[in-house]
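There is one chain below, alone, in structure tokens, taken in the form predicted on its own.
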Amino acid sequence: MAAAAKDKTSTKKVITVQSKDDFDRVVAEAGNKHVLVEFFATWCGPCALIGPRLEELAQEYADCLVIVKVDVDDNEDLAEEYDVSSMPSFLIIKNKIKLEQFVGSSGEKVQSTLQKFCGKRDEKTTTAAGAGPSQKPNRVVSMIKVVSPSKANVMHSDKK
């Protein structure tokens, strides 16, 4: 069973930092990507509940985002630096600049915040990020066909 747990952790995309230096390195290496930071505690029930959703979002937004977890009990200096008093607390950082901070374990709130900064994940981006094949790209192509003017549409609109 322990071996299975190790295999699962090797595929995780969310990075748990061990120190302020580790945090600073990860943020610097993110370059032009946004960084979503979750301040959590091992004893925090809502933090544990949102963990699996963060793994999904890390894969979904891999092209524009790095997700980092900071244990407030092990990294009190970071929690103080970012004025964290409730868990889970989230930050959005880009180019070492804090853009937004919010509190709560709502997966919808986290996703809407990511959409605000990284854009809505369409089928094309999701497939490129490795989420697997999807039926929806065909729908996108259909929508493009509907929106794109054809000769018939142009001729028809001239008759009006």
The other form holds:
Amino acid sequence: MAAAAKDKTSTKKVITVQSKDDFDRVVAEAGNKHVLVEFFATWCGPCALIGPRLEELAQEYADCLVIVKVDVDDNEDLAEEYDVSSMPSFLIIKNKIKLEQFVGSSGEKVQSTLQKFCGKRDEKTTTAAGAGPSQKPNRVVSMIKVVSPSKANVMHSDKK
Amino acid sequence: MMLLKSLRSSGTSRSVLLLRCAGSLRNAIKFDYDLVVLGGGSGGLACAKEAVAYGARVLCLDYVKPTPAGTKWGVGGTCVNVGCIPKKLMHQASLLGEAVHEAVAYGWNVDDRDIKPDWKKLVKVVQNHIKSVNWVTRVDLRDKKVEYVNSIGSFVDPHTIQYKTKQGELKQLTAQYVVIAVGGRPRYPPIKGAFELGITSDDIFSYEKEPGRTLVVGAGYVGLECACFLKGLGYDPTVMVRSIVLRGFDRQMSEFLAAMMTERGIRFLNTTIPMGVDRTPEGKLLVQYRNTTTQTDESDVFDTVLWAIGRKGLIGDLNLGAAGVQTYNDKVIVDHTEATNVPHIFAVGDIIYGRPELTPVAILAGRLLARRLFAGSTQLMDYTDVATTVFTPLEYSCVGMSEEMAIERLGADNIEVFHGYYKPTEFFIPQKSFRHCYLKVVAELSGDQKILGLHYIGPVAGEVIQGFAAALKSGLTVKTLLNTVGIHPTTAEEFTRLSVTKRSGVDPTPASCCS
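How about the form predicted in complex with its partner chain, since we already have the form predicted on its own?
What follows is the entire complex, opening with the chain shown before.
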């Protein structure tokens, strides 16, 4: 379990697209899942602030959505297509249709938008042991779900 | 029909709309674009954006050839990327270092011993800001519907421009008007090691190494400003001066500025020229140089060598011969309407011969030109009485004539020079030197004494002089100036308190403030 927890970085869920073709492919592969797109820039301070939160949200909402990042300097065509002028800009896309677009690095706004489309998620599991260790089992469960899909259903039912 | 839509959205009147429509339809048959702007800097962008506001179809080409050291940058031109903006930020960084020491005098319990700059962090935040400006520039072009291509445009014939796409394809297009706004780049001296071992202002603002012990070759404002912010950041600059500092500026003020820099510990190598640069076994730079007064040769070792010996216009890539455009000393010759010898080809900004190389000059000239081309305006650019500032730690700002220009044009007997030293209130507590806090007004001798020029060395000089530039343009006289009540306590108010003339021979040093 501990080893799997340390392995977290190797299963980063947020995808940074390299091109418009890459973007189209990821959106298509998302299938029925929602896609949260973040338009960012390497020189954008607020984008750097919200970055880690996006990775957390990608883990939490993995069953419902895919999170994708687009560097506006590398993908000017995409930025132009979605009329992006300030960063971070967020889109929610489902089945290739844009459902929502907003600007700003408010973690609450991003979270409430995801809740709108995906429903609420528990951020902390409550155990008798206390707040600290109780977070880890949740994350480890998500990762095991990814790594060993055959065990996923078993884990899922345990999570109650 | 997209043309009509863009004309309507620009808010122009009906009759102008019809005129433009008819004109543009004529041009639509004849030319691909109403206007092609070569260069996406201060002048080029201002001209392009103003032109689209009047309904013109505009294409802007911008490209940055990497420096010998490999530095390149995005759209926006010299000012945004390797000029005014990063310069001002680094100037601010160096002033803040000074402020930490002053803060201690004012009671802050800051440990100001041995404070150091984090050069890499400074470069990172400066570059991040520049990139955000590049971005906003691109969005602005997109929003205003200026077509933008990142490539070098060159002439095929007077109305045809060609460029190479990123894929290597050659494209050609025709334009009714062309505005050349390609600006300039720093010169390199024709000596050994200049390209391989020296850098310029193009490189310093993104330099990945700490500059360390730096030789700045050149004593124009670029050289002086660079030496000053390097000194303020704790590095060790030396300025090599071929003949005089700040050629073209008021002599007395220029010498005061050099004296201020010397007082701050910046070494000057006067009447000296570089002869060659070699790399030492330790990886530093050995510079050979000659003192032209004593005719002696010497050498010294530096970490960085920065050439600031002037800038050359980028006419080389334009193939101007194909358009028949005349040039002089690698600049384009234009008349008072910014027209070249070819009637439909114009130029604005640093590329034109004999005009101040300043961003606000390029911007205003570019805008006025666009209005004359597409909005029926007749207003010409006024290049006289342009205010400017040298951003050294005590800054020097001026507007109007230098003292020697006034003497030359009107005669020493027909002018009066008011002058004075002053002591900024905030300097006393940290015991900051005000030896070079000085200002002067050059005016006509007779009548209400029309003011010909104002000169100021001190804190925030640009902020002080800006308002006076408008006053000068309005015909400011000494009578009005001395009847203007000052704002107290400021340094700008010293202009309203001037009383000592050079002619009187009275000592212009004040006893104390408020008297």
